[in-house]
Amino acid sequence: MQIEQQLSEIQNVVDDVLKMALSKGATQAEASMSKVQGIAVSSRMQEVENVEFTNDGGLGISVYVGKRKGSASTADLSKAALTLAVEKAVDIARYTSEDPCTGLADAELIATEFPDLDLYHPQELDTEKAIKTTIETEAAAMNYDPRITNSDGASYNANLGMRVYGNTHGINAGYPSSRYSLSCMVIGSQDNDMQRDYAYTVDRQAPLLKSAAFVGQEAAKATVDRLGARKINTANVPVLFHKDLASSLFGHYVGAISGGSLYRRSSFLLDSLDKQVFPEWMNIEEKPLIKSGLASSSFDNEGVSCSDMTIVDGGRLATYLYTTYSARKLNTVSNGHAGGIHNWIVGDTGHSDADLLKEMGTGLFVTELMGQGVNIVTGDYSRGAAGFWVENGIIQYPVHEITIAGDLRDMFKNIVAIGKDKDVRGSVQTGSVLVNQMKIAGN
């Protein structure tokens, strides 16, 4: 069945929903829709541990009868199903307290244009295939050295999906994507010392992702180089975060500043609209409608529509992020990002990674980070890590068994550079990220 086809029958379905809400007594409406294929391998030791097939979907409706609302979600598509969703959800509605907040997105927010973000570039589920290539990443990844002993696998992944969004203002539109990603995981021994480390790749277009010896080989290096760690003594030193990492630093922005965590009065960044947070010289984009983007929609999970925008501007928080009900409980309007952020773009001093080790001079190059010791609501931030210890710009040798600690808004304000070679595997497109001190404790 063509996609075209496939995605017009998906709409036809949430616009019989709802019809068939209104129908029943509801004011609004929406519902959203989903269908995935997919295939997962993996393998352990280079013998197939593992193969899945994805062939599944489901439809989630929400129902405001006046100020109150109801839910009901359904796996099965049947008509007789779907009726008793939308019928459990005005129910339910009729029952819940009244929220002055709830309802749909404001009717002038919703998207009406839906561009092309080429974001589907579907590639035959080929089970042999992808059994050679996880098989083939392991191989690659336990030649690379003696000292790589053991495996925790590698895995391979497709899906080829779609999803469609509809409501009572009038949208119902949808888009087909494609995800695919390539992932290794090796152990190296080395006299006493055992080590792991990882690598994978990930893209919309699957001959766009890295070989399957790189990947492999990636992994089986990151692991080698972490074998002789030791631990260091308990110091305050300049931290270069990895840019394989650096994105959850932002991450813990996102948290912060976005509506749900102002309205509750649990974020560390209340009150700090166009107040510097960052070095004058930082800038964060918004680029919703990158092409082939792994964060890339024209409309968020509520039908606002997405487009460009200043996170961060000359180091000043530039806007919060809100959904509709965390904008109305905080007198403002959505600006698109129900369901998250859109491929935020962080700027950068133009520095290489060795740029970045010899503007560090002695300090940590920090390479992994363990455990979830960030406090949003009072910045504080203390987290394992592992890395390497660096003297004069030049990697000495690995460290391990470390906490590192600081505070969330010093540690933005004390950012000294971020690296032009970014990491765009993800939803933040970010380089290593280079801050003035922190406190290391070790021995």
Given for the second form:
Amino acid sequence: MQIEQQLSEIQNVVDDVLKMALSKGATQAEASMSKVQGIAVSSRMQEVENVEFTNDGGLGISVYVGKRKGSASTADLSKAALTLAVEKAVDIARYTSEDPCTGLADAELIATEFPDLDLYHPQELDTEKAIKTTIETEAAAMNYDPRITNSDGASYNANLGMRVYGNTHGINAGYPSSRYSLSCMVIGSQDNDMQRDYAYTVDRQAPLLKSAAFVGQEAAKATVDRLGARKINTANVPVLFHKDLASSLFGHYVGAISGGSLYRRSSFLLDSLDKQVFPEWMNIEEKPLIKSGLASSSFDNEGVSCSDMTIVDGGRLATYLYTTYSARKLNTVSNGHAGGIHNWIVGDTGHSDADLLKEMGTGLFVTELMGQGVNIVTGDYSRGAAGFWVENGIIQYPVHEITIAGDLRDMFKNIVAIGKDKDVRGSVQTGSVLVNQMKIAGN
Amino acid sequence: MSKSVERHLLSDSGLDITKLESALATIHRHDTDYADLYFQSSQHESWVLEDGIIKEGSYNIERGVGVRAISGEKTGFAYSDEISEDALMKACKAARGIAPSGGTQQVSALDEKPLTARYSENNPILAMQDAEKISLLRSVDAYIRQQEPSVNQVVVSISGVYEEILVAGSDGTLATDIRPLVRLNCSVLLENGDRRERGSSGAGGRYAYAFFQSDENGKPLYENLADEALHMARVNMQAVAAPAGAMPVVLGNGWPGVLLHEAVGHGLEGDFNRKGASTFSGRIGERVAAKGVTVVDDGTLSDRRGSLSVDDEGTATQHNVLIEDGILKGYMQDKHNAKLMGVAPTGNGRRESYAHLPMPRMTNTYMLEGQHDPQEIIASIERGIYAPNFAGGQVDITSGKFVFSSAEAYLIENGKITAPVKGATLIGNGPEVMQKISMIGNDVALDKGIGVCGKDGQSVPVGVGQPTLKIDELTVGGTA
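Next up, the form predicted together with the partner chain in place of the form predicted alone?
Now the full complex is given, and it begins with the chain already shown.
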């Protein structure tokens, strides 16, 4: 079936569901539906391990009866299940309370233009070719160094899907998208030490994935570099967050400036609009319409139009992130963040990674973070870490079994440099981040 | 076999046992060793109270069938959100593609073995009227506001799941299960000047919502949960910076058993050990923990969140001893890894849903109790940390490094619990930390039923438990 035809079929289902909701007593309704087909193939020790054919779909509906809301969802897309979902949602709205802030997004904010963001690059789901790729990836890793002694496997995923959103203001829009990824994790041994690490590549266009050899070698190099890791003493030192995990710092920032955290007074960045939270040289731009971007979309999960936005301007908190509900709770309007953020580009200081190590001098280069020890209410940050001890800008030896801790407010203010080489594989694109001081706990 | 499950999952869709046998035979026409079909239907609801009003309610439906074909170490897998003969055969043909045609394996006649039910078959979503669920939420809110009029935010939620499964395997396995699951969570936020702290608590298990109204020490359980959340927030309002560095740590009983889940549990799952990827690989019979340490995984406990009458491969759950008096005794297995390792499955084959492959997973993992009075354990420490409550954890099973983060903790100074300290991540090496357990309390408890375990992107409900424990040295990730 042609993709346009599939898309219009899904739009018809969404339309039917919305009509059904109105006929059953809803005064407003919104529905989203997705369908994703794909393959997930893995190899281990250069033999095929799993071949999975994935086929996921679902419909979620929210209905509003006056100012009461009810929601339902179903992964079963039969007519009977869709009808039951609508009935349940309407039924639930009899029991929820009147809430003046509830309801669809404001009609004037709903997207009316749907530019082609070039998110769909279909390719035949060829399991044989995928198997060949994963085996090549693992081979590249296993042959990289004799200390690579075992493998946790390589996997290739390809997904072709579509997403449709509609509501009773009249929007019923959707788009197809594709996503391909290749990853590898191997195990290295030396004396009594056993370590693992991984590498991955992801893109909307399969031909733009990094090569099997590249991914395998990256995984192997990361693994052997960790062998012989030791603990270090408890100390206050500068910390350089590798670009692959530096985006997590901005993930905590997202949590702290989200409307939901603000109206619940559960953020360490309350009442901070226009305040200096990062150094003056720092900017963050949000660009939802990047062609082929992994987090691109012209409208959010409530149909609100997304556009370019300055998130951090000269280090100042330029905007909070609102959904329709959180905006109304805070007497403002949505800025298109239902469902999360869209392609943040974090400004840099022009340093290469080698320059950043030099800039740090002596300190910790973090390449892995563990656990969830981040408190968005208070800003307290304490996570497990592994990486490398650096002296005079030169990596000395791998370290592990330590924690790094601080207060996110201080950590953000104390960012002294950000690398120009960015990790572009997620919704936040940033280089490595140097924080001038944190507490390391070790021996 | 539950007739209602057979009707809902098979006959209503035009399927029967003979058709399942012929579907399995279709797979075995390719060179496969084992195949299974997993039918599932589940309903899930949740209700949320916030700002003193019933803000959200939702209802979720999931239904489908997953087909797995195994050939040696290879697995083919396909699934469908439609249960019908056509969809089933299509999935069987996709899954068997893992092996070339020309199979010789015969399908054994499907035969159901008697099972011991570990929980009720009642549907918690129907067992209580919606109006009564709402009034339960309001009671928790009212109680919290009465106990702490200055409370800034109160969020209370309940959720209920009713799930039916049927599994049929080419070795003749046939099993059905009905799995209820409920949960209540509450979270409060206290504010004083610039300082804000949250406290939370929760409970649940395989029963009906009425459990939350049942008596616990002379009060409804929900009031105790509310007290617990308020207590955590009040304690954290007073908390000072946690210390940084290696020091003795006392873990409270119950939920701090997340230590075992991370430090040893994952490392003892059969798949990692078959692959030689775990720090515990090849160490059966060796000392991996201090003397006196006995750790079990037990899916048979009545009504517990991590319990199952039968696992997702049709194997009855068991009381599995993992570590006995410090010596490693066995791993947790699903059928696939058990076969490849030449041992018996242990009832630990679990999957998130029909759309996910089963793998070895924990059920309820806990440590048996020892001799020591908890007070005596605290009194033995000159300077250290007492941590009675935790948030989640994580482990690297290859290096053995694990973390877990405290949600409520105190300094121990000269044998006494003193100032509360802020949440901090604790980090250690599983086998090393287990050997540094020097005192085991006489107060074993299981957690209240809130655990969710994630592995390879699949979430399943689990339980943990332990007595109060003293660990001679663990790295505490504070800032002071």
